[in-house]
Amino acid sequence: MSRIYSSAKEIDFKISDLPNMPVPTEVLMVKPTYFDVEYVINPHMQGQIGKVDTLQAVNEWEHLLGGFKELGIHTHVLNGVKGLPDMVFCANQSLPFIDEEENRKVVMSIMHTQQRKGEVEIIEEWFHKNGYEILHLDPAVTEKFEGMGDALWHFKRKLLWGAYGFRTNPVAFQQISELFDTPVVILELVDEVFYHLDTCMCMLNEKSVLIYPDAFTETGLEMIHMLFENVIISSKYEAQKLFAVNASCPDGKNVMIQQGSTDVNKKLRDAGFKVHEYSTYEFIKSGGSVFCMKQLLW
């Protein structure tokens, strides 16, 4: 079913009822080669031009790397490009998915910023040689869409949240709907320093979130509290220096994080999940940590 949802009072849906999706098996990682801070396009990249340790960078991309290795998640792994700092952030680019038929398709994003308009076409080419129906909306339509960054699906079921605010906007996730056939959950975002729907909100499993409240609306809290049974609750410290909610769990038990998150680590443990910590300070630098440095594929 295709529709949008922007209100509790709009939700007619129990989480049990949406049709399965399978988990993500795959990651796609976008090496280092190129990462420093060129420009500010957020305000995390505020003082940071030309402050980025490079070398520090790849030992903490190969560190991540070989994470998901170790949770059995098969990895590919594309050069960066020059004059395309940003790239490395590979979960901007494009939305994945399968449908019933187990037929895989991405949507590709519009970019924002001119800086990062470059990165779309080259990540664009990876999915077509490897066996994806690539989908564009139309940009007469939809002005920027900047993919997982503002796009995540629920864990396991066919239903997408959204958000609008900084990088996209909302009219795009009417035609994601229609192209995907799939519910939106629509939610505004409010702060700039979380200008991405992945810096305050993780997908952990079919029950549980973690999320940086003042980011959202109450509007769109509460449609969050509806949905989820165990909402987690980062510190507005850990969710802004550290980038504790831009965390990955990709079988909904193995939580992958920055380090030194303290709080949210230990309230995830006692949720019953498996934190693994992973240095990524020179990536925070640029405004992104461990989602957005990989993209989840089937």
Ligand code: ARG
Second form
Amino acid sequence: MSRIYSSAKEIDFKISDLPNMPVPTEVLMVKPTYFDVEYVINPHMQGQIGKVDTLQAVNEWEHLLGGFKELGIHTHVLNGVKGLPDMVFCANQSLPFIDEEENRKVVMSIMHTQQRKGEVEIIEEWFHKNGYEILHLDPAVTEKFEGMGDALWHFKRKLLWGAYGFRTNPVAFQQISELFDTPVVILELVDEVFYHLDTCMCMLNEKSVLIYPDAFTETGLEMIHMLFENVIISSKYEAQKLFAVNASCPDGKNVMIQQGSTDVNKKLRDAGFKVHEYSTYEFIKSGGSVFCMKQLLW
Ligand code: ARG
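Following the display of the form predicted on its own, present the structure of the form predicted together with the named molecule.
Every chain and every other molecule in the complex is listed next, the one we just looked at coming first.
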């Protein structure tokens, strides 16, 4: 039976009632050798075709990889593939999971756009080789689902936050809820600039989240405020131009974020987080930053 929550009045649990889930300790990153903006599938890519400085992109990517290593996170690196310029955003092709018996599983995505569909089988092969049980959504039911672009695990708890509207159908979360036997809180996204959940919501720790509120409906915001004690708000400028909310807080303490997000960074520091700034300007041209440039793993 699926357990889907789509409004605050349906929420019949407290975060502290939910089973624990281990914090991911590894990441996968895909080399940006073939990264570029070759087509336009989100508003950020508009006017950016051919504008990526490839050398700079490689530098930025290497720094970010080094940053994960510095935090003690084990890193895996997969080669990029010619003709798949967006594969570098490897949060999108899958949703990994670890169950109570520590079995590692992964649901593969069904990409919304034709240009990105070929990425999924390559990432799937990587998961297969690395011992994950591979699960697929029923394509007759779910037309599109873009992995951790639109699905975020609550920090340390077995609760999934799922979003729909642009790249994912809500029905995907019914299937995922059953496959992983997990509750899912679903949120509608309403602004195409914030086309993935990871552009407007960043899990920080069990009690804290960073969001860009105008990307959500009132109903969604009510659920977010109900389940998090500390809701840190990003300005439109930092969320849209600097991808401040597409940050990553792998351990509940250290936040890796695009450089220059001054206001968000102050709020994060005031809330006790340690902020590490990275330049991801080349990737922002394609509509992604720190969070979607890696996949979290166990
Ligand atoms: N160009 C990519 C796309 O539009 C960027 C994906 C970035 N990923 C993310 N989760 N925000 O699909």
